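In the form predicted on its own, a lone chain appears below as structure tokens.
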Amino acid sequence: MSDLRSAFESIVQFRRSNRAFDPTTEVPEDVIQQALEQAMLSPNSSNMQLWEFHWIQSPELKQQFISLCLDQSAAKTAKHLIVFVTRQDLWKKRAKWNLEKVQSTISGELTPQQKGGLQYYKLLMPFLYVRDVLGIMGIVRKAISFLMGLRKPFFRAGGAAFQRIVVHKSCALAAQTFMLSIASAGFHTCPMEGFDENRVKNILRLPGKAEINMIIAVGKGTEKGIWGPRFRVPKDEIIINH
């Protein structure tokens, strides 16, 4: 266990946002593939996996992404670009997939876990994710949460903003797993929030309800790509003991 902690500490310390990559060092495709597959194992809300990871491999497309990422040096020098996308619009498909997974485990009398899983994906997921033009379901969810919360602790569901937060949190967890995996292979990343989302969605032919969580540049970092020493707010302002 101590070896695992030591290895993880090394990976966390090694990972830095690097904004200029070595043009002479390639990042093997198997490193990216493994990192993406490990990102898929990230924790996510209700195992709905409402994400997509778009690996920009075409040199022509990668060149177009430089301007889409506002000419950032990380995009200009990256060997690979990965676009992390939230797909809230796929909730029906993912709920059905999860439901079928639960059903495939049933061979006799339902266990409490199986019964709960069936109800979860048949009833709860539609209740949490369904939308309507007028936003009525969001109001209903908030009202139920408020009324049930008067008597006991209760999950506070909401409308469109609540749903967006949920899927973006899950997608960001996957992005962090990806970056740590890349670091474990001795390469570097730079997560970028500066990009033209509309044009990125258009060029990737994404539906209107998909959203870009972040774009991650990958390469072998250089010294000039590190903008000074890493510093953080004092830990006693961040870590609050109760």
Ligand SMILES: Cc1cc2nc3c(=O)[nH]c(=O)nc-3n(C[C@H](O)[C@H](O)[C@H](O)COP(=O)(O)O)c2cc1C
Second form
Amino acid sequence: MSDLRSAFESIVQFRRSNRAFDPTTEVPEDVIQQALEQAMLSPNSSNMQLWEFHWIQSPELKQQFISLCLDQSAAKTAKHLIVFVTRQDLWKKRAKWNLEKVQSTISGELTPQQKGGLQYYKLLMPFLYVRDVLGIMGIVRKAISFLMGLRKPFFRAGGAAFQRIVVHKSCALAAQTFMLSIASAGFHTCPMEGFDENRVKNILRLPGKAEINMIIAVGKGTEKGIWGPRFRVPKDEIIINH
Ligand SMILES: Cc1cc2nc3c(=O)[nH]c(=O)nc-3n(C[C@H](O)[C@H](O)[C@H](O)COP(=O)(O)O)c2cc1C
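Structure of the form predicted in complex with this ligand, please, following the form predicted on its own?
Next comes the full complex, this chain leading.
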């Protein structure tokens, strides 16, 4: 096995969800900072980066997060807590940012890639992300996908649920990059969806359309924090060859 491959295998095997972190071992801040910066490099839909990673640093806030995470032991014993947030509401800002990036590469006649990039962020992103109270745009998107898809494969865009799935997919990938990075530094994590989303949003002063993807507790794991062997269903039920 190449060095990279065996390093990756070790990281994947090392990462377990740990729910009881060692109170005596600190996780250096630069480990968290680097993991967050690596998480930013995760693949994400249309490079829109509709995510935020909120690192809970104030001791008072961290204390409040224990009950917000429903008193889970991972939150109680965590040395660091990171809230992964989806920010669908920032789509205009990010589309503009991407558009400007494409524009900054133009120095003469447009290349096909630049032309495509301009159209993508000027036209396609508004088409996919725009939302209205009555959900009319969702119906329009579904109708266009249906009609265009009658004769050949076509991207199936939809309404609010479709948009939420898009941003959560990307955010979860960032969360996984973060956890693998933490594992590569010899520390442990516990991803959590057991929390009070409304209260978390309020305390972080997030806008209504922001959503909490998951909260990740970080620390030096203990044996007690591993609840049992790592069970996975048989691989032939999961890996399906066609
Ligand atoms: C989205 C998500 C939410 C999770 N929420 C919780 C949680 O609230 N509390 C918890 O103790 N574990 C939580 N887990 C951890 C899973 O239980 C764990 O990943 C699974 O049992 C597999 O074990 P492993 O991570 O050690 O391989 C969550 C995992 C994911 C991916």
